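As a starting point, one isolated chain is supplied in structure tokens, in the form predicted alone.
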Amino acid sequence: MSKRKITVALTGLNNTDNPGPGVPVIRGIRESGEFDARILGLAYESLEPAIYMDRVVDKTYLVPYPSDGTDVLINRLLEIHKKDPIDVLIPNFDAELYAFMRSEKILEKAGISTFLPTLEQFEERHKSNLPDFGKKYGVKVPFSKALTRADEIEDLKKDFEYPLMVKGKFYDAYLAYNTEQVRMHYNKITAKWGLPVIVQEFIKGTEVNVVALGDGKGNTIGAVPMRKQYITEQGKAWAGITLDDKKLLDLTDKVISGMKWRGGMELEIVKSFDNELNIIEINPRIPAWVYLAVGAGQNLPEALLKLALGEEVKPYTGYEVGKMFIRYSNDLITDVKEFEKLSTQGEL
């Protein structure tokens, strides 16, 4: 059977010590038994490594940051689409999802398919809304509070015990042992991500993660849990192993069926010492370690493509337990002419 030709545009090409999900998502698509994909990389910076990696992207276009305005980003995307037609768009960063979710109908009208959460789903799983989320869906979450002013830091000792977690609305999480450390992390996060800053109860235990895909009707198309084996200073998994844990899968099903989640997600969970599962974060997109799921038998990027194209997808029924991933660094050699061409012409 010949593979179907398709053009897929993706973001998240920053495969550094804080990797974006773009490269592993592309690897999953490249290994698809059904699609012969032409990959367009959408880069925010000229030095995103995946731009220059062999057999990863077929062509790269520079795009403006979402912070430059939704219209600016979408107009650039439509400009690219006009000369290089896109079948499916897969955004891979939290911070850009607003722009693409709000513009879903515009993209659809232009012939670009997506499979994204709704704005309501995106909002209710925000870190600042986690306590309400826990009550609504009957899941355990740590106590948390959103800070919008620096003078609120002094009052935290009324509601929290130290240490506690200090988190940005999109990214970054720091453990703080006293008021001064909270203040330091608060300033760092607001400078980078703005307000609110979320303060969260610290739960002792083992952190586990689940990558999952929901079909928007309440069904879990696939889910693979893993435990981090090696963690970088930034808290990112540099090695991990798939787990046989029915409780984690049941919790994932409960969240996806309750929310009718649409698209990829990552559940960050702490299994406390009394064996309780506490959801500490729900990331609204495929995580950077998704290639472990592909290696364990669930090609979630391929399934996401099918869902975006409006096709029916049968849920995966299992995965291989004890599969490991280990990241590694590599020196990529390219020519400065390539970099200059992308920087000046906006495409490569």
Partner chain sequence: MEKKQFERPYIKKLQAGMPSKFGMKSRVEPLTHIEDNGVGDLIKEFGSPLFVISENTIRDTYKKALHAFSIRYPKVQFAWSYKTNYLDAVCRVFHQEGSWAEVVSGFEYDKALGNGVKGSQIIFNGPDKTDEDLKKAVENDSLIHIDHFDEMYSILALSEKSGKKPKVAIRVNMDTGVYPMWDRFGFNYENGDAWDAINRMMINEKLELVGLHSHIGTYMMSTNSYKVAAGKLADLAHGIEKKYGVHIKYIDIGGGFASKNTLKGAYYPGTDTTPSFGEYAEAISSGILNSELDPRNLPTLILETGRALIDDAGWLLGTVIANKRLSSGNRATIVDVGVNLMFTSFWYEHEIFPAAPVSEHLEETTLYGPLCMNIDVLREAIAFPLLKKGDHFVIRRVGAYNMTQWMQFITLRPNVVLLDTEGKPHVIRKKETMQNITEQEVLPGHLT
Second form
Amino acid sequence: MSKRKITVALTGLNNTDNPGPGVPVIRGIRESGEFDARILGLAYESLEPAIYMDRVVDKTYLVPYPSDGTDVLINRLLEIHKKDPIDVLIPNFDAELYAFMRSEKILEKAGISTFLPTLEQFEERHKSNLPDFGKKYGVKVPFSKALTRADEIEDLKKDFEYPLMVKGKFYDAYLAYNTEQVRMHYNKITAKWGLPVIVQEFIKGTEVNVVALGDGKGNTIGAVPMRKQYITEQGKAWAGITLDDKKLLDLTDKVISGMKWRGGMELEIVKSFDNELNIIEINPRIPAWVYLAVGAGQNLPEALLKLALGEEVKPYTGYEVGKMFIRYSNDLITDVKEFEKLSTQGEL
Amino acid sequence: MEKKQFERPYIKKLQAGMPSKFGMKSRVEPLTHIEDNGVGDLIKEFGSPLFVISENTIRDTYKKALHAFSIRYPKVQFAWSYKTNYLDAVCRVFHQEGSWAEVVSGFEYDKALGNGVKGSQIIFNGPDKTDEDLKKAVENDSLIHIDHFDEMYSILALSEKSGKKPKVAIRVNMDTGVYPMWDRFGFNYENGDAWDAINRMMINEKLELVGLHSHIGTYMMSTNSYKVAAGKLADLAHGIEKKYGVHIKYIDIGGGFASKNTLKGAYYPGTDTTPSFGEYAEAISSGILNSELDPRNLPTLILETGRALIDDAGWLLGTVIANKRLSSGNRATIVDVGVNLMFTSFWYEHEIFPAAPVSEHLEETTLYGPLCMNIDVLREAIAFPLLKKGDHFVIRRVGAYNMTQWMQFITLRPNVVLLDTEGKPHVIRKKETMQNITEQEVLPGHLT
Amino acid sequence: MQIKKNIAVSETGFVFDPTSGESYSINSEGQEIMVLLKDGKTAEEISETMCAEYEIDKAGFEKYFYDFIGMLRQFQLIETED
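Alternative state: the form predicted in complex with its partner chain, after the form predicted alone:
Following is the full complex, with the preceding chain placed first.
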């Protein structure tokens, strides 16, 4: 069977020591038995590694940050689409999802397919809404509170025991042992991600993660649980292993069927010492370690592409347990000419 | 051969890093005209800086808001929030559109009367109403929103003298999930104070309780809080229905709708996150309609929306005074508009546009106002085109609060013009003169 | 005033300084001035060329020119005279 030709645009090309999911998603698509994909990388910065990596992206375009406004970002995307038509768009950053979800209809009309959660789903799973989320779907979540003013920090000791987690709206999470540390993290986070800053009860236990894909009708198309074996200073997985844990998969199904989740997601779960599963975060997109799922038998990026194209996708029923990933860094060699071209023309 | 437009030469270090909130900036489009009036022409005629208000934008925005509420709720009444912008011309446009007046001082009250608003269509809010103010309001059948019991007793005493039965409403504060909670105004819902106040007014034959009022905060991005507030007021109204068989005449949900300006510290621009009138209307009307209130006798819904109705209709035009480089090598641009005119620059990251086409080159710039004061900063960091001395620029969305909270500080306040529905400019507030300021001053004899 | 010899100024508005490894972006006015400086033109000659080409008078140009030179000096793109 000859492979279908398709053009996929995606973000998250920052394959650094705190990697975006772009490259692993591309690898999944490249390994697909069904698609022969042309990959357009959408980069926010001219040094995102995947721009310069061999056989990763076919072409890169610089795009403005989502904080510049939805219109600006979408206009740039449509401008790219005009000269280099895009079939499917896969956003890989939390911060940009909002803009793309809001513009789903515009994109669809232009002929760009996406497969994204709805705005409601996106809001519901927000860190600051986690307590309500837990109540609604009957899952355990840590107690949390959203801070919008620095003077609320002093009062935290009324509701929380230290240590506690301080998290940004989209990214960044720090453990704080006292008011002073909360204040420090609060300032750091607001400068980068704005308000609110979320404070979360710290649950002791083992952190496990699940990458999953929902079809928007309540079915789990695929799900692979993983435990991080080695964590970088930034708290990112450096190595991980797939787990055989029915409880984790059941919890994933419960969340996906309850919310009728549409698109990729990552559940961050802490298994406490008495074996209770606490959901500490729900990321509304595929995580950077998704290639482990591909390696374990579930090509979730390929399945996501098919869902975006409106095709029926049969759920994956299994995966290989005990598959490991070990991340490595590599120095690629390029020329300043390439950097110049991207910096001055906005494409490469 | 025609000469090319000159832009000042510029060089910028390319700093590559990972995503942060200051990324590749897109080109800034110029804002050359305000409704067919060239920015340069306006400045030439009326001076710089210059506030410009569009009558068309006010009317269009008002109609949009009214439509959003009217299709969802049967009885809707807007009351123009004077403190947001009380230039008479502006107020009169709102009154022509059908808006009542919402005032918070004797000064504003007299302004509303002066603008021809009927006494019975003036809502008198706020914690500071003097006995004299209250007397006038009682005589004119205005709607007095009671903030505390002291005020209730003042009104009772006055009504005895005048023989009129004052029409009052009470202001209720409540927990709507919004922090900080505004509990300094009115009576609290959760602890029963509001219900207590209602009962004391209902059994008092000298007062007529006609409305319930809340105002949950300012720049509210969450529509759900309005739903909660409307629901709680409706519950109080239902309590009155049940206990006294009286249908309360109106529920006043106050103001606080956000405009599309971007608050400092926000990640997304306001244009992306600010709820539409439709979304606010949906939340508020569903809060009332889903309550136990008798659907055949629904109260009128009063809205005191200020900012969201006027912010878009105002522009501030200005001129570059100088460019300089700071010791860090960063660029600073000094302009003739400072915080004296732009009070809102303390909490917004205002959008600022060049008034003439510019190249795609932008420089990370600090915009300073003209005041000889360190706090006079319009924008701490803005990716700004390479404007030269004498170039004009336009600040967008300045219609709310700036023309009431502005200061006569160091320099005088400029002209304000209104573009009428044909686009023709009219001065609606003349620029101040030395005499305006000094005529208020009195020199003691020994200093003359 | 002399731009360092090894500095490459491309027509696309990209400047690469191989001594420091820094890259810069410039607008077309800046690019033209840098090329003229590289060609060894004097401030007077540059001013004449630019004023003939652009809508600017000599006094106006001079102000921006020296400001620009100040930036080049700050970025150490100009040969220091020994």
